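One chain comes next, on its own, written out as structure tokens in the form predicted on its own.
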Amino acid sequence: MDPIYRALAEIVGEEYVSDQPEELFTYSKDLGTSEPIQPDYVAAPKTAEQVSRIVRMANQKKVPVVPLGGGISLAGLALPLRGGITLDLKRMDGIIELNEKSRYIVVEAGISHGKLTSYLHRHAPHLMHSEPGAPPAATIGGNVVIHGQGDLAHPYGFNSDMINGMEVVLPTGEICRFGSCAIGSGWYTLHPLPDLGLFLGWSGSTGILTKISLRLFPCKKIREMDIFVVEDEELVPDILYELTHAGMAEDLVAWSQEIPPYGNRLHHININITGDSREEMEFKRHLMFDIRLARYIQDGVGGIAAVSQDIERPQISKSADWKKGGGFEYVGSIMPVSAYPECYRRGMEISIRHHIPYTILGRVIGSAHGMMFSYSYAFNRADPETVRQAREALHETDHMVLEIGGTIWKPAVYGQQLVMERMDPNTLQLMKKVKTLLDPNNIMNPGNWEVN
């Protein structure tokens, strides 16, 4: 009997390990354009201790380990590029502590955003966390490890900025905690202890997150989305500046897309406002539309296109699969808000060259300190030609993002190589030293952020 399979079965139990082709196939691909790559084994641990034992065994056998959350990153970040063991973390979905007065919750990293939202609705309806706009199956750990952003990004920043503490299994198997939890003082802060930011943004190549303390924020009783529309893309940065200066919006998303036709060549700004009373909502509307945006309305260059109350929190991923062929992938980038006009024009040009109707979106991060752009390319999974077109458009967009001064967000291996080619050489060598120190046998999600 295969010794690796036997070791995995002893750790997690026979029903939570497999080397069967039909089950390995399920883990060989994600929802994007990456070619399928099959792992040799799949295991689903339940505890951090089981993860630790698996990683220690993998070091002894020199077998790669690839942590998997919801499996919907699209960019191939959790595909087993060198084979080995895929660790499906979705059984690690427990809620450990809810502290309502201090506004944080401690969860296992495999819990989905949908489950956490449902839990808060039932047990703390006055609190919320930042949802990424992805399908509800997206996991908390998978989102923060790629510096994910969500619908509270405008006031509070990236979801990885909302962490109070972490438990991580290192690539050599040790279980470490970071933040106040490391000294037994609870899970309420990462500060002011020494900064050990070694795990976020690394695509799981420096460790496996097993527990996270996540900040919670007030959940208002009334939710409304207003859509402000302009034709001139040059006006979008100024409008976003006015809205962020007012400080009344919970979420700000600017977008333009060719399909459906009403979105083509127009720029829609989704403005999510929330409140606990009609008076609060009216005050926020007055400040934004009657004061901050009044001149655009009076000049006839912009206007309110829609007002919707009692809406669900936005899932911006729903808008991209216009082909209904089950596929879309996007290049994400972090840019200054002032770059919106050029991002729009260059992204549309790439879509036209590759015969793909354009979909371009930007979400404001941290009161306009940055903007997360996505360039989405839809394809039909049953049509290899559309998959090829999307893949080529994605690669061209990676180059474009760096050319105009952006940084690629959650880059696939192709984008990672482009980033590292441009990176300061001393920074690059420090990355190599960190990776070598933490993962001397290079077993942790190899192929991602590999410095030559």
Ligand SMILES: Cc1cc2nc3c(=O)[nH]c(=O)nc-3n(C[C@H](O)[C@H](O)[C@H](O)COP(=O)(O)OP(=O)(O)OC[C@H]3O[C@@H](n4cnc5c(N)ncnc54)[C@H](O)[C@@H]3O)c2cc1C
The other form holds:
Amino acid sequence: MDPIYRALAEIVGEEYVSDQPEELFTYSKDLGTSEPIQPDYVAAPKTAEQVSRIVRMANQKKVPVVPLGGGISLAGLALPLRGGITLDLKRMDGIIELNEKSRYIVVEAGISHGKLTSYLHRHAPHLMHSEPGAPPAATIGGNVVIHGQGDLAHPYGFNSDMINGMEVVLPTGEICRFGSCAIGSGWYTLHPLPDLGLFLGWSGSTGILTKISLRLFPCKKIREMDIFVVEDEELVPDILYELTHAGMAEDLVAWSQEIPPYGNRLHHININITGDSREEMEFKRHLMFDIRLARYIQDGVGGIAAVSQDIERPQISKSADWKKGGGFEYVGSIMPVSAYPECYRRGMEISIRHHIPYTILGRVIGSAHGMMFSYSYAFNRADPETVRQAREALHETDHMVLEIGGTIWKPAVYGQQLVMERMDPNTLQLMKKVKTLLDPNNIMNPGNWEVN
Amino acid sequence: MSLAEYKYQDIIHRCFRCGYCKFPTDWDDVTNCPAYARYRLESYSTGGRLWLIRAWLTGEIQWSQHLAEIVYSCAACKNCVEKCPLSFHNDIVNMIIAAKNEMVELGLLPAPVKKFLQNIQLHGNPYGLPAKRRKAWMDGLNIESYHGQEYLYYVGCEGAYDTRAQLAARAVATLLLKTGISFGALGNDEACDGNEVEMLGEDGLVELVAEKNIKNFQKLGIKKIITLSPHAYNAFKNIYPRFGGEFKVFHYTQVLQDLLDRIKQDGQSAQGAKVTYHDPCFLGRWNSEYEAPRTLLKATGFQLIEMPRNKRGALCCGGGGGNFVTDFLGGSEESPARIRVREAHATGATILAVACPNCLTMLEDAVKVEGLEEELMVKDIAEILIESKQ
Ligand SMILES: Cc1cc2nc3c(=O)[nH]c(=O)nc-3n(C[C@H](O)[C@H](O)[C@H](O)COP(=O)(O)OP(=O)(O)OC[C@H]3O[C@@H](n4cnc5c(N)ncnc54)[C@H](O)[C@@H]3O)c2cc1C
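I've shown you the form predicted on its own. Could you give me the structure of the form predicted in complex with the named molecule?
Expanding to the full complex; the earlier chain stays at the top.
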């Protein structure tokens, strides 16, 4: 029997390892436009110790290891670019500690956002974490590793800014802890110890997160979504500036899209407001609409499109089916909010050029410190021509994002190369040194963030 | 039929594989797809299965025993149908059944499935037991043969042959007798309802079984049927009309809920004892009946505690789609039945109530394997009704 297979089976149990064509096929595919690439093995470990043993074995055999969470980054980030072992981490989905008064929760990294939300709803309904608009199968580990953002991005920033502590299996197999947990204290802060910054943003190429302490935030009883709409894209940055000055919203998302028709060429700003009482809600609405946005309404350039809508779990997956084709991928970019008008116009131009209905969406991060601006391109999975078109549109968008002064979020390998081409040479060399130091055999998700 | 004629050619590529299908209604966990819960590899999730089926259709992968087992590990529980946000969601299980149709056509079946279907063909039941032993469940009960009564009481294969399910079949019959309604049973003349045959993709055999039963029912003048099993209920209600068989079909809980005053028992007082209820997929998600069983349980005086995953979000016992015999989901601590009894146990209930002979046997076996016999009893609602004082 193949020694690597045998070793994996011994570590995780025969049931949770496969080298069969069916699993290799399944794990060769990403949801987006990436070409399939097969791993040689798939294994689903249950503990950090198992992960560590696998990584040590992989170093001996010089075989790549690719961590996989929900596998829904869309950018092919968990495809085994050099083959090797795909590690499906979703069996590592335990909840280790909920500390209500200190507002944090320690979880295993493979837990899904859906499960965490449900757990909090049941056990600590006055607390919440920042849930991305991704399908609920997205994992906490996979999300922070790529600097995801969720529905608390406006008040609290990137999800990766909400970490109080981490446990990581290094590419050489050691299990390391970071933050107060590293000195045996609770998992309540990542600071003020020396900042290593070695794992977030690296797409799993510098280590495998196995435990994460996440900050929790107040979850208010009453929650609603209001929508403000304008026709002139130039007004969007001003409006967001006003809204973030008021600081009353929990989430701010501006979007415009061709389908459904009411979204076409109009700019909707979804404003989530929450409160514990009617008075609190009223006060927040008053501050935003009567004070901050009144002049747009009076000038006849903006209007309230909806009030008191239920906040429902976003079902962005539906956009995959606009071409009845089961596929879409987006370029996410981190942009200054002031770039909204140009982002919109340039994004729409690309969509039109590639015959794809345009979908543009920007989520405010912090007090308008930035915006995650996404350009989505639907395709028909059964029609290679549409996949090719979408891929071209994505690549064109990657270039455009950098051209207009943005950075690409969770770039696919193509975008990573573009980013690294522009990167400060000293920074680039430091990246290389860090990677070589941590991963001397280059086994950890190789091909991602690879400095030549 | 060749693979090119696969019925859902036009939509199978539309699965985005986003994973909503793994969750229950309250997003409690990714383990509400029984096959995914058991194996925890993407290939066994609904999305993985659909992508594999498509790859088989397009020739990207070849048929293999393993592929067939992945396809047949689908318990047809419809959790995916419930959760998928895309517009074709109602067809998801149909897409999987259609792939099974193809495998049947090509004669490419895993051995346990082949055996299951052969047994139905030869003996009229999946166990391969003689048809003349079918009426064993009625022994000692004063049940009339069907001869024009208002209702036919149909027990189905599990109720007729499985020694544990026979007790449930008898409990239901005892209660029906108590209600005084006019009913009869078919005894050895009863034959498999064909629900699982449909789920296993053997279209030809479904037709044969359904037509034979319909002919028999019509000859006997049967208009109303009470079933023990939600699987039979589903077959008569949703499959038989395709073949011209229109009957008024009831699950026994639906009949009894209206006749509660006639079945008052003098059994033990429940005294606040706790019971939890496991929704069978073919009563719940397939036929939206969530209340009748609960109405009966509430009438027993037991305290009904819901498991976190209930009603539309219930976790399947893993016995559907023929798996109670073919057993592609068994043999592990993470077998859905074992997960389910642990979940039931965690509620603090001492009784796990079921309304399906299939769930009854699956979950009772799981209780034994989990070593919970002292703490949790699996009982059919009819058995609970008989034992309790209302
Ligand atoms: C419809 C849709 C909407 C989306 N909306 C959002 C959104 O609003 N906000 C947002 O942030 N994202 C969004 N996404 C993008 C993406 O789905 C999420 O960021 C998701 O959280 C990624 O997590 P995952 O578990 O699927 O990661 P994967 O795709 O499995 O992995 C992502 C990367 O992290 C690595 N990795 C995974 N787990 C670990 C680990 N434990 N340790 C180290 N490396 C690891 C992988 O190797 C890979 O490089 C969306 C995606 C879709 C399809």
